[in-house]
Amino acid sequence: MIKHTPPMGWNSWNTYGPNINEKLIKETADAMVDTGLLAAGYEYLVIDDCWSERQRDENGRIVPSKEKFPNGMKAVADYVHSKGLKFGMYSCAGNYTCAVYPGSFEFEFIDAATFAEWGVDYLKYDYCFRPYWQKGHILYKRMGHALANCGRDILFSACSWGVDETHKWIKETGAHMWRSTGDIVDTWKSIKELALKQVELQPYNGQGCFNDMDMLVVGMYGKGNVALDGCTDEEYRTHFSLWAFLNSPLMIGCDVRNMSDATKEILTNRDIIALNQDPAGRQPYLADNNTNIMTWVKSLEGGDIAIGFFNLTDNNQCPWIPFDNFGINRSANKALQLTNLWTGEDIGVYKDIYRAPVMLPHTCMVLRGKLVDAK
């Protein structure tokens, strides 16, 4: 399986942590269609940590949780199937996941074999408990070699949080995405510091394998597993376009079951989820050197080029952006087109240089820009 665009659907871990049960997913199963989510792209719904009993069978076998999941995995990969979604599952490559249940370390040709079984489409793999002589690289490599001979197509998601230089081999590993950071919370410092980042990542973004930020805090408002201080809807809209605009996977942390319509109408903004899930699947750049006030840069199938401003500073910007940053200089005679992806407003045609309006902290500004001939 190669992803062409990065993946994008639901985990449970941001909002419910260990508190997680067949009725919940479910549930959630059934807000992802009836809301809309799985129309806009949202396929993955995903059981994250805290799903199994403590113990091994004596097969070694790794066994749901009978409190939480009495009808077993398969039952509720089932449902989630009936729905159109896809299924996916936790394990962690040390020896214990990262909240003390058993993880797949030596195990992980029997569970690769387990979890499609049941009709596990994705697997989070986290890094937590690994044996501290043993590297990295060989325990995404062997859960990698495991699930590409499980006989079923199923979505590794390398999660080591981009240490021990993960950039550097996770390609090598079989990984569709790999986390690049550490764990999100539900705050703008959060959201900034996982920003900034990616600046020195981007290079080794792009298809078949994609920098993963960490689930989306849109919608939490402050509640749930994660959540500390919450953030303002402009917040969350700009956390989104940052997480859409740099090619990471969208997968929504927020209790989807009791979105509001400020909520919704961000995660479903088709204009936005378009730059994300380009067909070209084009690494974005930065425009300039200025990283507070960052203007990325991506180059969209079909010629049309995306700009996004992102005001990270505590004050009023009035940024702007010389075409010839990108590559439009007057010699070419060109002009951009430019659409505003929030407000869907025809923002009108420029030549040489755009100057945004004043943007207010923590806002953003997301453009697509056609190129036309310049009068």
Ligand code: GLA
Given for the second form:
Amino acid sequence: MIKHTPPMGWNSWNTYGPNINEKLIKETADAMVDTGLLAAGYEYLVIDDCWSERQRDENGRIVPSKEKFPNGMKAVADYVHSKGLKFGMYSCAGNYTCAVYPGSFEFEFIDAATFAEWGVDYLKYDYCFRPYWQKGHILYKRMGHALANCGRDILFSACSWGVDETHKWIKETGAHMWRSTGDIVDTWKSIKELALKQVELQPYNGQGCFNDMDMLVVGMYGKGNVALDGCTDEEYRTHFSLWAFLNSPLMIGCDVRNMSDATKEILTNRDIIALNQDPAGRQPYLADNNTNIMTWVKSLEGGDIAIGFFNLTDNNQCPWIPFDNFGINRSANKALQLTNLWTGEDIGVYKDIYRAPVMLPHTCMVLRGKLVDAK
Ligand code: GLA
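Next block: the form predicted in complex with this ligand, after the form predicted alone:
Every component of the complex follows; first up is the chain already shown.
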């Protein structure tokens, strides 16, 4: 499998942590279809940690929790598939998962075969309780080989949090995405920290193996497993826009059975999702000299140019961007016809520079520009 665009879906961890079961997963699958999330591109439903028994069976096979998943995982996978979704699961490169359930170390091929048998399409692979004498790249290569030979196309989602210089070796392992950050929590501070950390790691992002900035906290509002203070809708909008602009996988983490209208509107904004899923898959880059505002630019399929202003400060800001910062010089005699992707508004044709109106703290402005002849 080659992934040309960042994976999109839902993961159980952010809201539910260990409190997962067959009923919840089925209801989530229903909601992903009924609320239009699947239609918007969110195709993977992923069960994170805490789904198994604490012990393997006598043949060394991992066993789903009898209490949480009484009908086994094949039944869950079948249900998820029947809704038109793909099914994801979780394991770990160490002896145990982060919540101390059996990990796949020394069981890589058995586990990959088991996942294939159940109909798994996606494996998130964590990094807790790993043997310290073994190098990280070998641990991920072991599972990479097992998945590549299991007879089923399984997306490999590596989760070593960017430690041990993951960026230097992860593309060798067969991973289709890799966690380039530590764990997100539902606060503005966490969103900002993860975004800043991506600046130096962005050159390692690319088609086939995407930098994963961790699951989204949009719509959690301070409730659930990784909830702390919660964020405002404006902050969630900025968070979603950043993850989308930076080509991160978009894995929803809220309770999709009970989304607010604002949450639904943020998560299903097709123009923002289109930036994330742009077929050209170009790397975004920082394009300003203004240290108060993060200004990302990205070239899009068909010649359009995306510009994102992100006010991560606690003050009002008035950002601007000279077009020669991204290679459109005066001599080209071209202008940009700009659309604001959150309001849908055509904001006019600009030559050489665009100056944004006042931006409140923690807000963003995401523009799509079409190159036109200057008048
Ligand atoms: C780690 C991962 C999280 C989640 C938990 C589960 O912390 O980074 O995303 O999977 O483990 O225990």
